[in-house]
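This document opens with one chain alone, in structure tokens, the form predicted on its own.
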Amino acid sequence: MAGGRGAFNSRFVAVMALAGSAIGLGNIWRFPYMVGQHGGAAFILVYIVCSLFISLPVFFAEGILGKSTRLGTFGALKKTAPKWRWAGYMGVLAAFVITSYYSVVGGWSLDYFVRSLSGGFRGLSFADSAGVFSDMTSSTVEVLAGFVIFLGLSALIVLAGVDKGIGAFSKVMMPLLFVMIVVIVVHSLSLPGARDGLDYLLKPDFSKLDGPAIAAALGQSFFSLSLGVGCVLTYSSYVKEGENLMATGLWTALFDTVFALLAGFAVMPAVFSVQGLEPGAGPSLVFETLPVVFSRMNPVVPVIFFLAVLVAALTSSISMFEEVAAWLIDEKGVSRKKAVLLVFLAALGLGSVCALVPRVFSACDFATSNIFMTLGALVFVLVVGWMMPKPAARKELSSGGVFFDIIWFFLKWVCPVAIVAIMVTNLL
């Protein structure tokens, strides 16, 4: 056990609840249209490379500290590099922030998947789909009711604890969720039309790839770990005594890519078997064009998809939620159903503000993924490639030789450039 904090029962829970963290909406809502906007196979080939040799170096190192101090966000860096603590404070509190508005896109999915369960969107038109998504956001009553449940359905989640709620969860929900993407994906290829939108994934145009296009490939495979806010830190400090880390970081990221590359297969081979459909149709491709495409579908399509996000959403949202449990628990010394009880209130409170105030919503969305994230990446790996003896880092990844080197030489010199480029190029 990690300190009687709790700790994962076996590697499958500790990278399905990694996995979990990493595979939220960012796979199903934003990857999509990004590969929709920046010329489809070009950008997903930049994707993958950014994944393996930036965004893995990154999870690394996080899961260093987690796994090495055996204590959350704020605690490692405090044990670690003790001038650096500043940098937990803002990983629990980018943490709280997130939970508060993502939890309002969750109560979004919910009301979608509520809305499928019932046939809502048989028939519809563009025009219809448009003002169904602007009549459920300016309905102050069902916006914070979707939002409210979402948020204590997480709560409920992190209360039962480490093994027996966010494990128990994630191994159960994770392999289900990879069942229904897959069913999208084979209901999709079997669409007419559906081979233009297979060719645009599969058929790179380098053309297309452009500096703000390689840009957006690197934000989005670093945001897809989740990296930055502590999340992986928090959780690789509940694997158990001796575990490989080096093994359970590939995994996952295995996972988080392959089903992000999944996510483009269900995606973008329905939306083009729709004529006058873009395929980079932006943030309102799940909530306002797929609606439409799913119109014309069988209806249990709708049920599985937004069944598949509410899932992603939630195993993302819970991490969140963990970190700031996790602070209460290991700094403050409370109980594990006081800290639920105190971060759920606090987050009832911000993400009541977010839902009916989008200025507040963007702003916390701006905040967190442009300069809390990545400020908070930089200091992780700074702090293990240049404050960490290299032994030590070895010892808890589990792992020697040349691929070590690699990793390593990658975190210590190449992550942090690519880290200043990713803050300068979100605030340009």
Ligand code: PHE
The other form holds:
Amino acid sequence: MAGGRGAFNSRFVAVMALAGSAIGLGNIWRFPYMVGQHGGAAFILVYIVCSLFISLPVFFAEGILGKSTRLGTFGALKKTAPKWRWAGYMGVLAAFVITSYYSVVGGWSLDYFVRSLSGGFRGLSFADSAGVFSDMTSSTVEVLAGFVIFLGLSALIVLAGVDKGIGAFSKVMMPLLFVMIVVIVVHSLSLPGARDGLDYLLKPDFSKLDGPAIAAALGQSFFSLSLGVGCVLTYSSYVKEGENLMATGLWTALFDTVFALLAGFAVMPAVFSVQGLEPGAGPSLVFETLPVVFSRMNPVVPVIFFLAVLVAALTSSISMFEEVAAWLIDEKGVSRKKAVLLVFLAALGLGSVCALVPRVFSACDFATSNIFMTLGALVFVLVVGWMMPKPAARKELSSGGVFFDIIWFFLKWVCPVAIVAIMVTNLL
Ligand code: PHE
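Instead of the form predicted on its own shown above, give the structure for the form predicted in complex with the named molecule, please.
Whole complex next, starting from this chain.
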């Protein structure tokens, strides 16, 4: 039972931990520019519909598997549907791969946070800024140092345990993260370009809502809610016995979406306040474009911003780290200490390669977000929707209402079709 494995001791802690996993780099750099590229408010609308009807049922499928078995990803699948246990290995492997390359970006955020502390962005031009980023990524020592410290921090939090480490860290850091982003939003909205930034983000343009835009909305919603890997499954195996998973899931999705929108309001007005900057720039938006914007602002702003990026990345990375550690603890019977050390050393190996060889980094990113995550999500909904009795699923979600029947219908019939459709779109 849950006792020996650790547990989140209240709903608040469980929601903060799950929101911590969900809210990450995906919300800060990916969501704002995707919205801008794919039709503003029209995209946000599709994103919310996808989150409610496709992503939430996947979230619940993972939650039901974790809570009913009280095991990590591999153990939960082995117990519920032994033939599908290969997908458990896949989930753990995906979590391991994501931990490794995500920690590289975590290391960059740490590096930028330290730079901002010493006022390192003052008077920066765009060319200088691109130079700072490429100097950092091509300096082996600098990149490895940031990566190792970031991974080490994740390891320490996971080592402290489910409640005293992950729960305690998320409980304090997540509310703080919201405060930090709100401070930046207020500041950004007071800048001269705020209107254009808001227009870029919010002006609905339904003509841009084509197939790829819808697939992008669904893919982003999956990535943002940490679905398909088993992180939600693993965390759900630590919730209290009577926990209402339905409420937990709804709160998590609400916080994740609100944070993504806030990140958009923080980033886009700032980008538009400086002439000639490119809003749709992916990772370089955070590490090349924003430092230029920050160079003209109060030096406290970049400190708060990069601290927020760092915290958001850490609370996500610990969820993947924990998933891999949980597999070793549950299935191989090793102690938490030993499990954390093993995951740390293995991720140190793969992450160092990701940090130094950009092609490996991109391959890890591509394979996890386009193949492992969607395939994992497909297995989770098929196992729960087609191999688990409906009353058992209803009991785990602690919901008897008609809302459950709607969720169940989507989980069983709509999710598998939608997931296959995005897999195909992503791979074409
Ligand atoms: N949800 C995280 C983000 O938005 C990324 C993530 C994916 C975390 C999968 C865990 C598992 O950045």
